[in-house]
Amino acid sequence: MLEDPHARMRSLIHEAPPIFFSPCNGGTWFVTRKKAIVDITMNPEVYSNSFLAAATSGEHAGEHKAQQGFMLLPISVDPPQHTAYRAPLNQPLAAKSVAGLEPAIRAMTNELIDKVLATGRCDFFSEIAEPLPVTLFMKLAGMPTDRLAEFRHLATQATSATVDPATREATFKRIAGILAETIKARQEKREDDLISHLLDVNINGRNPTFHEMLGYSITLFLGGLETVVNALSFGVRHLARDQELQAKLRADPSLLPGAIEELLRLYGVASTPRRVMRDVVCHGVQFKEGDMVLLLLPAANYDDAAFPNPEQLIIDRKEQHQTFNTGPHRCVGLNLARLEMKVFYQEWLKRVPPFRLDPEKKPQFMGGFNLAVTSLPLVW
């Protein structure tokens, strides 16, 4: 995985069964095909998102949980609790919304290739990924842009492999002490970003609670905070490795738009995990109440039975890759994403000469619920 891990991810779909289970950490079930994904993602009463074993009911049951723990909002609930969640998330980060962000894109990007160009390298990860999308996020939700180094270390111990169980914790609620500041402030003074406005929204004829508008941030903090950035790293990575596609993409930059969601196939991030409801059986497999399954999205994406020469990038490839799931729970964040990546390549495209990875120094990764970058060194 620590080598290579998409090229660990694809193995799977060689060497083991499309659903095995694996003792380590307590016992999970791993699944790794695109049609038993969907079939999961999009059964919620089975499959549930709610990882709190206290079972809770009614309109007001999101609040019961968040006293027992941090509530992800929308993530930590199902349907039809979490269509009502969902909702409010939908106008601000839908394609027209974030339409808007495009030149903030654009010129976050410039002052960072100011940075870099003219040493003729980098460590991409820290000096261009890092700082890109976290900071414009950061700028979206109404939070403090001076502590970026402190909230991506936090974001990366909340999600990876090496962390224990009491630090996983810790972090937990260090974020949620950061986030519960911004809140504080903006109950007295709204401003014109994304905790504002959901602090007025509606939510079964009420406003959020303070423990719902923790949930809400921690989600995003975790979400802005911790995808665009691995997508964008591995997504330079290929290209630094492959100088043809490079050129391809420089003399045509209309291509762009396919490259991209072919780079979001090829190296998905986040991998998700559910809970069994009841005894069932899933593509020939039984599982039973209480169990839990990791849904590998990034090696779900090289499932020949679903994408016809699954490692190779195909421009116009029709089918649609897994990495922001399928299902109630698709990625909310999908447009901003999109739009980032975007406007960067195009950016980075036009300004810097043909790239390649640096031959002295390897780059990094880490494993966890998201497949992550730690260092990405590139020469031009």
Ligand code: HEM
Given for the second form:
Amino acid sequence: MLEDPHARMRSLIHEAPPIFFSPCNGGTWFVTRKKAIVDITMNPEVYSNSFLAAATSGEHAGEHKAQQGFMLLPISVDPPQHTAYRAPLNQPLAAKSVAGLEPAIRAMTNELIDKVLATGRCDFFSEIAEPLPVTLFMKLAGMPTDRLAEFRHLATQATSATVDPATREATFKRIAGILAETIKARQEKREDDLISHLLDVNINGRNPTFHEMLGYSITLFLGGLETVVNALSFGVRHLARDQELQAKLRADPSLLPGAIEELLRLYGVASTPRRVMRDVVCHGVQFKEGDMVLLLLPAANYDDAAFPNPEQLIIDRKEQHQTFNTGPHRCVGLNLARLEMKVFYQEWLKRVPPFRLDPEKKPQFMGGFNLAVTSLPLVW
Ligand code: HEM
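Instead of the form predicted alone shown above, give the structure for the form predicted together with the named molecule, please.
First the chain shown before, then all remaining chains and molecules of the complex.
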């Protein structure tokens, strides 16, 4: 897994049954095929996210204890209530709304490139991939950008598989503390940012409570800080190993949106859990009420029943990947994520000469709910 996370995901398609059980961490069913994942996500009555909410308890309490006391909005709410909580995010994160951020993304990308270009090498992960989406997201949300390193550390700890439950709980408390400061400041005085916007939205005829504001902020914090960083790093690692594709995209940047979708497919980041609400048979497997299911989205992207020649990057592929998931919780930040990646690749490929992996230092990876990169040394 740590040698090459996606190779491991890919191998599950060939080596493991489509749905299999692991007794680790209290016991979990793993689902690796696209059709089964779509069926599960489209049936939230049976496969619920509500265990993520404050009331979480039961046999998996240890695993999810860190999230007790916090609502994670809108992700811990099932339909029909989910619709009211999701609606306030749709407009500010729509493609048209985030398009206004394009000049800022371009400027930030170029500033970061300026710092490394002449040296002929960089650790792509820490010098480019981490600061770019994190700074941008913090600007969007209205959070102080001078605390970048601290925020990134907290986001990594919150989703890492290797931290113990007590540390994770302390991490969530710390994140909530920082976000609470920002919310209170915006309650006093609105700014042009997402937190200010959310304070005034209408949820079932009222404004969000402080607790709900915290719930939105924590989800956005984790959604915005852990995902794009890794999607960019895995994508750039692919390009570093494929000089032909680099040359093709440099010669014709109009191919970028299609290539980005394929990079998102080949390098899915997040896997997401559901709790089974009643006994049910899923694609021939008996689940019991209370069972936990983990949807392995990065594996499903290699499902050969859904993607012909799944290991090949095919720029004009038509099938929709699972990286942003399906169903009511499908990623609400996907327009921002795609825009960040498009602008980044445009500038990077325009300015940085053909680059490759540093032959002296191997990339490093980490597991968890998100497949993550921790170091990506490049040379050019
Ligand atoms: C490449 C980058 C990204 C990936 C791979 C990704 C992946 C995902 C996935 C798989 C889900 C569905 C989770 C589930 O079904 O349980 C999701 C939901 C979500 N994402 Fe993203 N995400 C990305 C970027 C972002 C960004 C930039 C933001 C913030 C602006 C964001 C905010 C959210 C939120 C708030 C949800 C919950 C939506 C809901 O419950 O209705 N994501 N994301």
